[in-house]
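Given next, in structure tokens, is a single chain: the form predicted on its own.
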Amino acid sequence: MLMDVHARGRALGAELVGLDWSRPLTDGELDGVGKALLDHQVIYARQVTLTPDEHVRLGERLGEVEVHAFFPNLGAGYERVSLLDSEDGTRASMWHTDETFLERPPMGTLLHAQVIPPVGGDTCFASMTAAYAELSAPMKRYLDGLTAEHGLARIAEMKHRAGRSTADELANAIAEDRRCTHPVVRTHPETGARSLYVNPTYTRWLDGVPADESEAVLRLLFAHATHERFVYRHRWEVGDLVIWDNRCTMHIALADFDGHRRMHRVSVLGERPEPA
């Protein structure tokens, strides 16, 4: 059976129909999935049944599967399958690009829905390629060549500022911080397209820019990139498999639900981001 690709969003997002996920994909089918991902940045299929082993094997066909820096996982033998379970307090309710504090952030993530609340819990994705393309020419010139500092401890800093952590917890997070500098505008290694590469969760500042200016510019970029014309909203069903290109998107899991939301997550490491 041939795979059909149906666009579901203006700037990004597409549904894959016709693949038999109960068996390993052929090389040709995998190539088709890869092309759809490059074309649409976020792709999904409904009613997919994957064991944790099958989930990892699918990720391995795309590249090197990582053990996530801080999410819990399924345990011994399944360290590469992260567990996002609302009952354990594991949520990602801020806009972010996965693990940009790493030298080699993930190139893509495969998220498989296990339990979905009756209402809410959608995930929104923003195309950082489309967002960059619609910046003004002066802003593009301003950003050209800039780098930004990304750090894992920024999460702890925001929690502490909101009164949700102790001083000791903040100090420990800073001591164990993982951080890296990346270009503010990166070039996609496969498409050659330029995209913004900053996010509210991990980006701390623009290097070499006064603090107030850095904060103002980042705030502007975040607001611009999450405008509705650049966003696809995924309404989950049990069994959904969603794959996104982490090199050119941001996402947020909306915390607008009661009840249980449980996901299995596999991420594939990418290359160090290259400047535009």
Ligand SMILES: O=C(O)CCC(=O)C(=O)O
Contents of the next structure:
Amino acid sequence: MLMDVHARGRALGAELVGLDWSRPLTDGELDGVGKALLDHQVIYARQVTLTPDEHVRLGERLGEVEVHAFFPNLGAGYERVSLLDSEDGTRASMWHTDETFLERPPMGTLLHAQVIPPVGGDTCFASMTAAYAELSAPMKRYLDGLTAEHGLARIAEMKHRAGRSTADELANAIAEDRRCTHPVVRTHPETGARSLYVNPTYTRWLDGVPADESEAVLRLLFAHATHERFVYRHRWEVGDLVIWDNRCTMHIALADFDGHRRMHRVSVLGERPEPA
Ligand SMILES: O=C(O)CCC(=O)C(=O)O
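Could the form predicted in complex with the named molecule be shown next, to go alongside the form predicted on its own?
Once more the chain from above appears, this time first in line as the rest of the complex follows.
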């Protein structure tokens, strides 16, 4: 079947039109989807009907489907389908790249909208490739070869600061922290493009520089990368399937809604990030 790809954002984001998602994609269609993902970093289709099993099978066409480190899931037999449900408080309302505290963070995520509030709850995606490309030459030289520490316990610290966990829960989360060092600028394994690879949720510090310098540089990079010229904003409809390339983007789910928002989520492991 013919598929049309319509760019929907300046730096990233495209809509795929014309694919029949109700049956397994042919190899040719899958190649087309993969190419669109590399070209546009975030792609979506409207009115997609996918059971949890079909959702996992689609993810498996892209690679090894993981069990997410901390999101709730659909339960026995469906551990690989995470459930992001506003009614149980699951939200992702800080800019992040998925699970960068892992040695092999996901290469991509497939999010399928089940219930959408009448107003709000959009997801914004930032192109870390475009953001890197527009850094000044001196800043690129500064970042060249730097690595950063990423950790999961940051989430527990923020929860505790917001009064939503006990001191014991925080201590346990810190004791069980998952951490990893990654290059600050990574090379995309398929396109060869360079992108920034730090995010406000999991990146703890730049290695080998003083703490105040690390904080100031990271703050600058986050402000730069989330400028609207690098961002695509997805306004959800029920049945939307959004797929993002986690190797070169960050995203945030805006917590600006009342009512119910429920998503099914599958993510596919990637390779260890390669330095630029
Ligand atoms: O709920 C959303 O729109 C985004 C979810 C998210 O941030 C994630 O799956 O990592």
